[in-house]
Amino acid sequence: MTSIVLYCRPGFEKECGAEIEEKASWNEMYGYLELKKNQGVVFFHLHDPAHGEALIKTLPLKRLIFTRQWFVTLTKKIDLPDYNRVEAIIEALGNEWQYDDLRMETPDTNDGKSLSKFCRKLAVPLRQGLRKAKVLTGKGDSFNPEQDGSVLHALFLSGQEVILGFSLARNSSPHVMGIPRLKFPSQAPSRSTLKLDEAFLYFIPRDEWDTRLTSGMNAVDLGSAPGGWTYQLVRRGMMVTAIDNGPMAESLMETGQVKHKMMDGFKYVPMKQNVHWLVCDMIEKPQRVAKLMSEWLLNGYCKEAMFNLKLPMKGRYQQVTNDLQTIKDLFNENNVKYELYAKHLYYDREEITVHARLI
């Protein structure tokens, strides 16, 4: 049976899972979850094995909220002997297809982290061995995942067990599970300066970095203190507004590119429309944060708005989807057109992130 694995955070299987069957129902595309609890890992069988490839074909993956990275089956289980494992693998493989990068990946828990080590002294001979079979091209560093076609994963359950499948380079992440692996920096007053580092790395372009992301742009910071997420755009070389009523880092202070001003966020309102990043992580209801992002955004404060959601204990898929339709709703009574991309980020825990712009 063909299947699509997903990767998603540990605990978050459920919600996965359900946005997977939704949106593959939603191209007349059917199966069932299986789920294991705590593992990260989601996998979903399909009755008609055609519909893997067509599925990751036609859905973008960034269109999945809860999915770090999939792929599809092309083995069941594989029970890997002692000895000559890259063999072994090489024969269950075949040679039909041709694959232009190899993910070596695990559960991304404890056990999945204890594997790490087998995997990297494996990757090496199997990479050998798959080229020398000519299952794995010889690009290596110039691979370039928006020309080139297909990776090949192989998602080691024990050092004994493995499951081998492929992605499409133009629709998946370009990291090992889906996981960008960032240094937090020491400078920075809050490690949640890593989420939003995360955010822009992953919605925003790179190409596109020194026109939406450069020097001397004006940006504010709701719900700032201490200032985790004003450190990312100061070190960009922003002006920053943070707007919360406890203290912000000293450092962040002593760069003269912050302006604190203590009060509210819900009620701060810029002076001059000049604003291009909104950004926000405020421990408020999802609903109300999201009702003033859209409201900054059609009143022309901000061009860009980048805010985390927080998620309830149940019911999480529920109300991320409410929260969404919420900001839908307002744009599109006020006919505009927009961006608007959520993603459960590796940083994030019990929250969402969501970019959104008018365009």
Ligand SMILES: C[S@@+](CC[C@H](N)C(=O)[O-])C[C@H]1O[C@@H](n2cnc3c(N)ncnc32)[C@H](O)[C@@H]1O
Given for the second form:
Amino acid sequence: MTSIVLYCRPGFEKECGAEIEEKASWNEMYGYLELKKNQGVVFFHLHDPAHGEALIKTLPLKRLIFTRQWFVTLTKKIDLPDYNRVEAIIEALGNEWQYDDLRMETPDTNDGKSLSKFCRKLAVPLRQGLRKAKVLTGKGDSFNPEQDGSVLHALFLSGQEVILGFSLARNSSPHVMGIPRLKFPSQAPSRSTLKLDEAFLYFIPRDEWDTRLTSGMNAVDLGSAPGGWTYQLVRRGMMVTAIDNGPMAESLMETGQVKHKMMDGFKYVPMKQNVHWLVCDMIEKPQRVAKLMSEWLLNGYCKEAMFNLKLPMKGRYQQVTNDLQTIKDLFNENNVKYELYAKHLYYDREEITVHARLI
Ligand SMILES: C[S@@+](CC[C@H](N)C(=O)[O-])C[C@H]1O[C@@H](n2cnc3c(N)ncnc32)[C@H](O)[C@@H]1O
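Follow the form predicted on its own with the form predicted together with the ligand, if you could.
Following is the full complex, with the preceding chain placed first.
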């Protein structure tokens, strides 16, 4: 049997499962789910073994909101011996295929975290062994994940159990388990800052930062206090209008790059059409936010929008689908072409992040 293993935030396995099942069925690929509750791991067992690779070739990972990373299984769960683990893994893999990189992974749980030392230790001899067996190519650090090539995944469920699989470099996350490790900047006024930092990294290709994320641009931050998101705009050299009835951090106001307006974010309208970025982290009904963001883009008040949509307690996948549909409907009614992507990012909790722009 071939399965797809999907990583998501622990507690969101149901959403991750519902989404892969639905989006695979659009491609006429079917299977059944095995969810590991609160483990952040979902197995989608495919009825047709050829559909594993076909699915990761056809469905862009960027289109999956709740999946951080995925791979197609090459083996079932392998029981590892206490000694000669490397040999056991190499034997299970065979040497028919070659991979450009190796990812040592665990579930994103406390138990999983306690395995990370074990994984780090094993990674060195395993890489060496795989290179010697010509299963891993010698590309090492020069490997460019944007290009074709495949990545070998070893998911350790414990020190004695591993599942092996592969992903396609051009359609998988460049990060282990899809988790970017970002450093909290000590000058930022709130931890929320990491959400916008991750969002820019995830949604905007690095080679476009010079034109889309650069100094001198104007930005509006709705629901800005105390300023974690504004901080990310300011540090990129932008001029920011920050809208919130709450206070902004003094350190940000002292930069001279921030104008703070104490007012309702739903009522603010920019004076000039010179805003590139609209960012919004207001804790508000997602349908209301979705409409507001669409209106800003359709009215030409901004060129790109990055915003959060809060998730309900129940029916989260359905709610997200409805929210995104609201935006699509408004764009379609106005006959505009657009780009719209949504992701449950690592630093998101009970919300997803959405990026939208008209093209
Ligand atoms: C999660 S906090 C924002 C945190 C901020 N992004 C940061 O990184 O520091 C949500 C903010 O939205 C503001 N807010 C909620 N509804 C609003 C509205 N209608 N207009 C303006 N601000 C609003 C709240 O006052 C609160 O400061």
